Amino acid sequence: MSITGVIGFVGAGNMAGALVRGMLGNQVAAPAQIWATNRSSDERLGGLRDRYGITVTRSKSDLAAASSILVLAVKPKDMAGVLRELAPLVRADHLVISVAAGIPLRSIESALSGVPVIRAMPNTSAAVQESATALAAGMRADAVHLAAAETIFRAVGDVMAVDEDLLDVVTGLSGSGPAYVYRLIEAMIHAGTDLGLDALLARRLAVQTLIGAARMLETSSEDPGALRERVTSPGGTTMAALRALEDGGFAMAIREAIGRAADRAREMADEFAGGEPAKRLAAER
């Protein structure tokens, strides 16, 4: 499936670049269908234009006028200003997609009255087209809007739709998840080098172990517990290692990490909805 119309990116950072690369590489859109703007970096915009042949502009007004889909690829702290600028520019026939963590649909819909909105929670693996992305549709977004968003994010990985009340947990599990995996690999490498392996060899072994285990999970109908049991011989090395992990509180630490990330996403939503950004937006409407 391909996208019709123009997709306008507000924000030209890493996520925008990953989405542009994925869409072009998977023929979801042509260069002429992609526009981008950002707050201040002409160098970033010029890089996207030169690399991908897309249209870049310093004018949000021009971008909004040309686009049928607006992707808000900005940091949460910048969202209030972006919504304030876009409020007089958006049309009822726009689809707005936000990738900003912790900014609730109700806040975006309130600022951009009458416009369909979808929240997306991808992760940084979009850079290699292996993101896990969850989508939550707002009150005015219908099946057609959701299908368009799915098409965009499927270009950089797997996509699933969830209710918005689950999106904070998604943020904790998969949105922040790459960092947990990197920390695990980092710890495995350090353990290997502490026990005598060359650093490059330890890295190669750890990374390939992760890739192989993930591929096994991807291609197997068995759940992770069954696969774990299959490679854990009674009294063997793997059992000894797993006991050490559990003695160290491994499973509970992961549960606590995901829970804390989800809690922080909820706090960010509350801060945005009830804090100064929301008050400024309300005062200006």
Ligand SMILES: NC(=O)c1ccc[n+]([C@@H]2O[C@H](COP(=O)([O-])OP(=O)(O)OC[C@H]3O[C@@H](n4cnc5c(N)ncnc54)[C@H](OP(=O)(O)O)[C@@H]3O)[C@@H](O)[C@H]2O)c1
The other form holds:
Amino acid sequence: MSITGVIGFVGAGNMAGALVRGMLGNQVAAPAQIWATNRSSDERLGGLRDRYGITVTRSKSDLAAASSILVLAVKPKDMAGVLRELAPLVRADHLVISVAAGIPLRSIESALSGVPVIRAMPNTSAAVQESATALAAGMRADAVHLAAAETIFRAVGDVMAVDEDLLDVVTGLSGSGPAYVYRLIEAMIHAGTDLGLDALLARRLAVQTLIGAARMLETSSEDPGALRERVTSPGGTTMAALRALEDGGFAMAIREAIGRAADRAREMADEFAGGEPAKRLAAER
Ligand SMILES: NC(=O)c1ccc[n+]([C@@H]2O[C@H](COP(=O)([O-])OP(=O)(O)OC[C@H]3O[C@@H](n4cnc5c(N)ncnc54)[C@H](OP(=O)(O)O)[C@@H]3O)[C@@H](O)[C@H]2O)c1
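Next up, the form predicted in complex with this ligand in place of the form predicted on its own?
Full assembly next; the chain just shown is listed first.
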């Protein structure tokens, strides 16, 4: 499936770069259908133009006029300023997609009145087209808008639609999730080297173990608990290892980590959307 019209990226950083690469690589859009702008870095903007042949501009007004879909790919702290700049430029026939963690649909919808909005929570594996992305549709976004957003994020991985009130938990699980997996692999490598393996060998073994287990999960209809039980012989090595993990509070620590990340996402919504920037935005409207 491909996109019709122009997609304008406001913010030309890591996430925008991953989406542009994924969309072009999967023929979801042609270079002529992609525009991008940022705040000040000529180097990053020029880099995207040179690498992908897309159109870059410093004018949000030109970008909004050319685009049918606007993807807001700026940090949460910069959203209030961007929404303020875009408010006079958006049209009711735009679709606005925000990837900013923690900024609620209601804040974007009230800043850009009359415009359909979708929130997306991808993760950093978008850079290798393996993101897990959750989408939440705002009150004006219909099935056609959702399908367009799904097409864009499908170019960088798997996509699921959820209600917005679940996005903070999604942020805790899959948004921040790659870091937990990196931490696990880091710990496995340290343990391997502590116990005598060469660091590169330990890394290769750990990474391939992760890829293999992920592929088993992806291709099997069994749940992870059943797969775990199948590789855990009574009295064997895996059972000894799993006991040590549970004695160390493994499952509890993961539960706590995801809960805390979700709490932090809620706090960020208050800081950046209900707090000072949002109040300033409301006062200026
Ligand atoms: N990276 C990830 O894996 C990931 C995962 C999930 C969600 N996200 C979300 O994606 C968003 C972007 O993250 P990122 O990693 O791509 O950040 P990034 O690499 O720092 O890029 C941010 C971009 O926003 C631009 N910007 C800031 N203020 C602007 C303004 N007023 N007008 C126009 N452009 C402006 C910056 O321009 P300059 O460079 O010129 O300052 C830069 O191009 C964040 O909200 C983050 O929560 C990212």
